[in-house]
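Shown here is one chain on its own, the form predicted alone, set out as structure tokens.
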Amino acid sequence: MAQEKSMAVSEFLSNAELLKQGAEARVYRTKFLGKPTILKERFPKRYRHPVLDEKLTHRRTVQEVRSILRCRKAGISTPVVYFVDYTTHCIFLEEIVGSLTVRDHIASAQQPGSCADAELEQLAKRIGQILAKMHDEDVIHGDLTTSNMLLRRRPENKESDLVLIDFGLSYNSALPEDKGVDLYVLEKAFLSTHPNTESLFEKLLKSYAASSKRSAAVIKKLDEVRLRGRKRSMVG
């Protein structure tokens, strides 16, 4: 049956168009039972023992299906999981159709003459609510950037949904630390993507504190983590 399966799925694989190969996994775009699909497959890494890696592609990808039912589970928006495969580290998503990426829609609009500061305001403060949620959740993104948060038209409501994408590297954890760090990693990403918008991140921020019973001693760890890697710049 395990067999079936697994040719069943490289059968999708062949037919399937690469998006983005990076160095953990595959990317596809695909259909699977009619709908619109990104099929995401984890490679075997030669450079590893085969049992070791066998056990730790095995882990990731539970990890990552877990974190992303947690999510939806607690009302966050990701991708629906069609299927998965854990003979072929397959993991079949649902494709978030129509979107754009929040990295696209802050470069747009801070086009000359766009005139959206409140709305990216606006925008600013869902993220810093949505990430609070995940993290009151213990679930740790691991790779938070713009590029890994879309925005999907919703027909019934003027408003974009933000929809959390890509959990290749979560985990969980209560550690207000690892919260600390999974927040310097975006405000690294955000920052150096989107020149001057330190009010912005700081307003998500605000937004992250004010939504989490949690949260001072997730900001008090940023803070420290902000300065170890001050120190370490220095040094170089």
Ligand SMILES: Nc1ncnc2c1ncn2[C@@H]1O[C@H](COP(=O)(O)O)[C@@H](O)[C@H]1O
The other form holds:
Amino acid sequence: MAQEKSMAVSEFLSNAELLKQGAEARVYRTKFLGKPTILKERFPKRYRHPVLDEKLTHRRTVQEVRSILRCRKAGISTPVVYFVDYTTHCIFLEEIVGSLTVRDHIASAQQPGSCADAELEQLAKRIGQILAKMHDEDVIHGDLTTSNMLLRRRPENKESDLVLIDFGLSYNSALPEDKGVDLYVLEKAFLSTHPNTESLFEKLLKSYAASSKRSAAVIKKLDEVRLRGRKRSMVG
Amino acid sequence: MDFTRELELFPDHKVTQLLFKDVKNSRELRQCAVEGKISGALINPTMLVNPFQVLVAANKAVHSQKSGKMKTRSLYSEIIFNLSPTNNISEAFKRFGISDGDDSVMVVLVYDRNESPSLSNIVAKVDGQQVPVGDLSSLSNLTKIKQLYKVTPQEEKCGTLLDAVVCRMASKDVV
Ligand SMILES: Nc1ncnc2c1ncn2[C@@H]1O[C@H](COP(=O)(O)O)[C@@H](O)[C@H]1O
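Pass me the form predicted together with the ligand as well; I've looked at the form predicted alone already.
First the chain shown before, then all remaining chains and molecules of the complex.
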């Protein structure tokens, strides 16, 4: 039986378009029940003990689904979960059609002559608000980058929707330290992907601090983590 | 009138949905289903937002059947179970299966793609008016659906009610 089923999934995947081959998962684009769908498949890691690997992979899949649901309940846009296969560790997600990553959006807005400074500041503020809301729900994303944020243009709205994706490393925690590290990961990624955006990122953090109920302790931890990072780089 | 789709993950399976309103013999129909005289899932359409919701439930049911993980005794009861946001089986039947007084019904069939089930046989058994499956939304009880799936107002700002419902169905085994 299990044999038959895994055949069905692998046959299905062979007709899907591979978008990304990551270290932990492959991401495909496909159609599922008639809808444009993103399929994320976590594959076995040969260097891990099979039992441990299975447990870890299962936990990550479960955690990804839980975090998405938690975020959506709080009004944070994430792709809809259509179906989860816990035997092959596949998650079938809504494809955010016609979306642009925040990374690409910032890059094109930074082109000379694009005059998009005010618009980028608005975007940075919105990102800060959404991350504050997410952390207030005690969801830690675990891999915040501008590639893991999508802009979805909605015909009925002037403003595009900001959609958080890839909760593959997410978990639940109320600890300011975990939230501070989450922001630190984003800061590192943000500043290295987008040159000369220090003041833009400051706006994001300011907006985060103003929106989150418990931001003071988080920002304090962020400062500590930054200091540790700097010390480490001085030694290393 | 009826709506048929192949399941992409299980291409040897097809799902057909038939919708009826002004139904006068729901008690008899339910009896037929219990006795196996109708092989299909009889669903209370007021709890459905969209035919896609049924497809999600049917796909998951076929998957559970093939991997030996069904929570109920048959593919058709599994579809009804999968529609529910909770893991309580009797609650699922009460809310999503048809009850004796119901005046509308959604019939869901799952079959091998080489088979052609007798739809006229089903239509003949229902004392009611068949309507296009696309009319489903006119029968939905949105208040009840939001209540049962516990959809929050802020959640409806970032997506549709169908999105919220499908997410609940897909994640219920892990929450
Ligand atoms: N739900 C989605 N809708 C549209 N594109 C997506 C979605 N999920 C992932 N992608 C694209 O696939 C890439 C890899 O996905 P991920 O591994 O989840 O970061 C992303 O950078 C996006 O460009």
